[in-house]
Structure formats: structure tokens, C-alpha cells
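One chain follows as C-alpha cells, the form predicted alone.
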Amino acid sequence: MEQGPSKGLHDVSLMSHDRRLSGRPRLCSDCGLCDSWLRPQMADTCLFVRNRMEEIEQRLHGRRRNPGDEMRFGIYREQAIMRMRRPVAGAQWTGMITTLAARLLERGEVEAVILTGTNPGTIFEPLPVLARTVEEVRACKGNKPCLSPNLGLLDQVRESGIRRLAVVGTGCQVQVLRQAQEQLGLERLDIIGIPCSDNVTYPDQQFFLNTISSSPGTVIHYEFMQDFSLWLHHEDGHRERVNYIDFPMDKLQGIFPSACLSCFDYPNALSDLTIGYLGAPLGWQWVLARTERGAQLLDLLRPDLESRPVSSAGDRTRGMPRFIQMLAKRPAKPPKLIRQMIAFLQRHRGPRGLEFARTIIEMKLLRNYTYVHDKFPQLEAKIVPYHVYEATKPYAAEYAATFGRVPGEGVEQA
């Protein structure tokens, strides 16, 4: 019997009915936090509790967000088009990530760095480490797409006496360390934010290899790319792509755990340093410095680096009131012939460049928006941040038109 997701498309849930995450907020993306000392700080640093987006925002940089593309980037001071004149042999993008961590721990500047690797025997099934030698952090190179409880090795932290910490995380860890940040007793806390969205389970995310690939067994390496497509690297070298058009959603939604679906900081907004990929054009990483430490941690990079002016191209607000309507009531697949249509104007003529990071970050902003509304609409004051009112204003007629309200209508944020 085929396996299916762990949850099906319309139940609302964790991201697994594990027995280690009672007790948690109905709403869990399993961060770590709760497996370490500080689960009795969960009510006052969970984002699915309370998302703090804009308080912390005040405490790293004084203000709020800048109307434009900091209501959908986070706020940065500076925005960049790089990579590595060596990129790093299998790692995620150039490897970026990977020397800049290395190199802090070369440096002496932190004493261990929280990242994620790769358990024994398998390719992508995460392992949360406290790497403590440049080797350790080289070993955790590649791409892990599924949730893993990082933040658990505080512990490990508290009890080595480390004063000195990097963390490579995603948004909600992120948000979480911010929350807790003076609670660690920290000298330095540096952090590097990786672009997230859409997270699974381990056993979820075999079940989407084996949807969407021919050769599931084989795949080493995948990413979601500019070209609007899914580019799948195999064992034997050859790269297998399918195009966002051809995904099977009617079997896939399911996967998505509730956690990610409720979640605004697709940017990761507030780490020091966000590289991604989402704003640069193929075989680049797009970076936003935020914060002063953040500026310090590109410079440190920067002769490795190679960069190209930020461009962008194409128009998002064509296609978004048909997107809308999509959310509303998603449409029978195309015939293929069509599919392929579509998939050729969406890569030559569609958004590009950091027209493509607005366009998706809208449309997840839009999507979490309807699924926080519609399935947790008591939780919309807590959990949905000002930003995502803010950024969507533009397709207010068309999302009231279809859906009946304008987003955040009549909602006062706690």
C-alpha cells in the first residue's frame, strides 16, 4: 500500500502526532525550543503563541519596516547578488554558508555553531549539531529540507560553558532565539538566516521524492529555483527538473505541516545575515545584511566572493488576482500541453529577479494569511504580524472580491 502524508489535506495539526510534542501549542514547527531548559519560556517566545515580528524588530533596529520591499524582505542594509569564486562542492547554492561558518570557527570568533546534518545511512533525514571543528561544520554541508528541533542543543550550549554561538536557522528558530536571546548569557549570538518555507517531516518528504520524482531513490540534492521549476540532482550526475505547473497538489497538500502554513518569515527577517537564492538570477544567492553584526559577517566573506549588480524584470501583479482565486478554489489541472505552455511563459517572460522573491513572498503571505483565517481565525490578532497586512494592500479589491473581506479587516493585533 502506497504511503500517504502524514496528515491529510484539510485536518488541522502538528506536523506529526509524536508523543514528545505534547503539550506544545497546537501550532508547532518542533524548533527545539521545548526539548531544552528554556521550555518553560515557550508561552513568551513561541511565534505560534505570540508572533513578536515587530518588537524585536524595535530592539535589532530601532524601527519598523520601510513601506516597499522591506514590508516583504524584512529590513536589511544592504541587498546583494553573490556567490563563491570556488563554490563549495555539495553544498546548498555556492556553499556560502558553509566557509562563513567554517571561518568563524577558524577565526576563534565563536567557540561552536548550531547547524543541521545528516543522520547515518541516510541522505536527507536531519540531525541536529553543536559543531565545534571546522570539519564538523564542512560535514553538514547540503540541503536538509525537513523540520529539525535545533534549538534542543542548548543544552549542550548551557553545559559546555559556550559564550561564543552561530546558528544557522530558519525563521522560526530564529524568532524563537531572538525571544530568548538574553536569557542565554551570551557574549555573541550570530545569526544566519536561511530563506524557508513549507518544511516537512522526514517521512513526508520521502513521501514528495517518491511523488515527484522518477528515480526518488537516487536524488542527492534538490531545490525549488527561479525558473519555476523543482531541480532534482542524481547519483549519476544527471539533473532531473519539474516544472511547479506539473506538482500533483492534490496529493502533496497534505505533507505541509499547520505550523508552516501559519508562518510570515519566508525571508527569515530577523537574523543578522540572510542568504537564499529567491531575489538572484540562476546559479546566484541572493544576501541581505540586517543588522551591523551581519555586515560584518558578509565582509568576512567577501573575498571569496563574486557579485552582479540586483536586477529584476517581469510584472508579479498580473498573475496574482489569479492566483487568488486560487486559493479560493484551486482549479483542475491543465492538459499537458497547456502545462507546458504556461511553464514556457512563466520562465521566459514571468517575474525574475527580485521580482520573483516579491512574487512568491506575496503569494505565501496570501496563502498563510487564508489558512491562519479560515482554520485558526482566533489566533489571526497574535500570530499574523503587521507586515502581512501591509505588503498585500495592493490586491485588497481583488482578494475582497473573491473571498469577501480585506485582509486584517476588523482585527486589532494584540
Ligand SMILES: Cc1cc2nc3c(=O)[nH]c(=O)nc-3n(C[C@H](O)[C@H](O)[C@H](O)COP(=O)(O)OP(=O)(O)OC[C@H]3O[C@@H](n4cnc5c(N)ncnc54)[C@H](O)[C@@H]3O)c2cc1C
The other form holds:
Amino acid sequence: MEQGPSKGLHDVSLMSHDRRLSGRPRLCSDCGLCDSWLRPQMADTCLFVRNRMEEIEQRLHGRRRNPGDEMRFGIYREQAIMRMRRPVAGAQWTGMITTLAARLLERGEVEAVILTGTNPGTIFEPLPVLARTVEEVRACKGNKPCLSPNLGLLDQVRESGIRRLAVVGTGCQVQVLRQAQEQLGLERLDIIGIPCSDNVTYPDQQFFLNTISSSPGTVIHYEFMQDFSLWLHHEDGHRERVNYIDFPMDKLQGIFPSACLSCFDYPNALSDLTIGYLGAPLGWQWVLARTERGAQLLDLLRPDLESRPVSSAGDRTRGMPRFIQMLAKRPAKPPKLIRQMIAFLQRHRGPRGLEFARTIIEMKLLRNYTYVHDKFPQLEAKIVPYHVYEATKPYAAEYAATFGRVPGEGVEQA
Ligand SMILES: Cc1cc2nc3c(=O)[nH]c(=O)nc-3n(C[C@H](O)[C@H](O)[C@H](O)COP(=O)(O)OP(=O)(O)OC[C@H]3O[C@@H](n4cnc5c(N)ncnc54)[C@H](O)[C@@H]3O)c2cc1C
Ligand code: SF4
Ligand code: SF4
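Okay, that's the form predicted alone, but what's the structure of the form predicted in complex with the named molecule?
Starting with the chain above, the whole complex follows.
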């Protein structure tokens, strides 16, 4: 029998049925901290108890975000479009992260790297890995697109006496790690961030593949691409493509954890260096060096990289009023011919490059803000950071016309 999503439409708290997670807040992305010796610190550390992005940014950069792109992308000193001259086979994109993590170990800059490997016998089930060798790093290449409790490895870090550590992680893992950083007693902590949104548990990831793919059992790699479609690569080499507009959202609504729908750090703003693809043309990677150390990490990779200028095209603001209306009431799926036309227009006339990144990030900010306001109104002041209100200001009138209020109205930041 086909497994269904682990919660129903619009239900709250995906994972409360999992006994391992008992005693955690209703919102939990299973970052792993609560599996470690730092569990007693959860209330002071967890971003779903209190989002501390603003104070951590003050600590890291000595300032708030500037108006404009920093409100969406976080604070950065260099933004670049790059890729490996010689891509790493089997990597998610061109293998920048794998190469950098391996280099940090090769050069002795760190003693170990926290990564996400694959549970043996599966293709996508995540397995937190504390890599001590280049071979162990390489074995972790590629996405395991599911929640992975990587910070649970902080026990092993402490027991092994590791003093210089690198971590590759999602935004929630990185915020918790930054907040716990002082207690780790490390000489060095290098944080390489991946952008992340709409993550899912492993059973729900399997449900997603079963729902979306014509041959779910043979998918070995997939990515949500900047051309408004999902590309799935199969073991026999063929590629399947599903337009976003064709996703059966009625079936998929329930798969996203409440935590991921209450998350406001898509671009992983508290990392030293973010490596993703969102703001890049197809085939390229989007890189944001944030801290001084992040710039040094990028320099370590530079000899292996080619780059092209940052680019941007299209106008995201045109589609936003319709998107806001859709947040209030999901429209019926249009007929196939209309969907084909929309997919064509999105691909050829839609936002591209940085404008694509702005579009997707703003949409997720608006969607997640609306979710928190509806489902966890008592938490809004604690878990919605200020940049959400700043970044969504241009849409205040459209939002008010649909929802009768503007984001942040009446909320005193706690
Ligand atoms: C769940 C998820 C969602 C993502 N969403 C976006 C997005 O919307 N936009 C965007 O620009 N980029 C996104 N990324 C990042 C992007 O897909 C690539 O991972 C990134 O660009 C690095 O590519 P690469 O070839 O350099 O990585 P590789 O060299 O292949 O290395 C991939 C690294 O990702 C780490 N990793 C794999 N799975 C996980 C996991 N579940 N949790 C934490 N770390 C993991 C591994 O440790 C490995 O080091 C997402 C990644 C994940 C895991
Ligand atoms: S998100 Fe992390 S810190 Fe927060 S409750 Fe879950 S495991 Fe603990
Ligand atoms: S969407 Fe946010 S909360 Fe969910 S795994 Fe990604 S960074 Fe964590």
C-alpha cells in the first residue's frame, strides 16, 4: 500500500509521533542538538523557541542587514556565480562543497568535517557523518534531501577531542550551532551553509518521489531547477522533468514539516560561506562569502573555479499579487493546455538569475510568515525575525488587500 504523507492537510507538527522527538518544542527540524550533550541548552539555543538571527548577525558582522538584497540573502561581502572547472562526478551540482571540505582536511586546517552521508542500502536516507579523511568527505557528495540530525555528532566531536571543525549544514543547523558555538570550546569552526527550504522527513521524501516520478525506484539524483521544473535523473541515464505547475499539490501539501514552514533562513545567512544555486544560471553555483573566514574559504577553492558575472532578468513583482491571493485560497489546478502555457512563460519570460532567487525567497518568506501567523500566533514575536517584515514591505498593500493586515502588524519583537 502506498505510504501517505505523515500529516494531513494543514496539520501542525509533523513529527510529534516520533518517540525520539518527545519533549521537544512543537516545532523541531531535528537539527540534532537535542541528541547531544547540549540538549539541556535547547531553550537558549533552538531557533524555534527564539530566533536569534539578528543578534548573531550583530556578533558576526557588527551590524544589521542593509536595505535591498541583504534583507533577502543575508549579509555578505562577496557574491559570485561560479562552478568547478572539473566537476566532481556524482556531486549535487559541480562539487564545490565536497572539494572545499576535502581541501580543509588535506591542508590540516580542520581535523574533521560534519557532513551528511547516505544510510547504506538506500539512495537518499541521510546519515550524519563525522569525516576525518578525504575519502569519507567524498563519500558524502550529493544531496540527501531530508531532515538530518547532524548536530548529534557534537558528542563525538567532544569525545574525540577535536578542536578544529568544519560543518556543512542547513540554515536551522547553522543557527543552532552558532548559538552553541561558545560552549563547544573549539579553536576553529568553519561553517559552510547550503540554502534550504521545504525539507522533509525521509518517509515523506519517499512519498514525494512515489507521487511525482513515473519510476521512483530508479531515481538517483534530483534537483528543483531554476527553470521552474524538477529534474530527476534515473539510474539508466535518462532524465525526467516535471514542471512545478504540474505538481499534484493536493497530495503533497501534508509533507512539509511545520518547522520548515516556520523557517526564515532559506539562504543560510549565518554561515561563513553559502554555496547553492538559486541565484545562478542553470549549471552554475551561487556563492555568498559572508564573514572574513568565508572569504578565506572561497580563496582556498578559487584556483579550481571558473566564474561569470552575476546576472538578473525579469520582474518578480508582477506575479506577487497573484501569489499572495493564492496563499489565501489555493486555486484549482488549471487544465493541461493552460499549465503548458504557464510553464513556457515561466521558463522563457520568468525571473532569472538573482531575480529568480529574490522571487523564490520572498515567496517563501510570505508563505511561512502567513503559516506562523495562522498556526502559531503566540510564537510570531519570538520566531519571526525582523528581516521578514522588511523584505515583504513592498507587498504590504497587496497583502493587506487579501488578509486585512500587513505582515508584522501589532507584533512587538520579543
Ligand atoms: C534539503 C536541501 C535543500 C536544498 N535547497 C536548495 C535550494 O532551494 N536552493 C539552493 O540554491 N540550494 C539548495 N540546496 C543546496 C544545493 O542543492 C547543493 O547542495 C549545493 O549547491 C552544493 O552543491 P555541490 O555540488 O557543491 O555539493 P556537493 O559537493 O555534492 O556536496 C553536497 C553537500 O551537501 C551536504 N548535504 C547533503 N544532504 C544534506 C542534508 N539533508 N542536510 C545537510 N547537508 C546535506 C553533504 O554533506 C555534502 O557535503 C539544498 C540542499 C539540501 C540538502
Ligand atoms: S530544532 Fe534542534 S534544537 Fe530545536 S528542538 Fe529540534 S533538535 Fe532541538
Ligand atoms: S527548511 Fe529551514 S527548518 Fe527546514 S531543514 Fe531547511 S533550514 Fe532547517
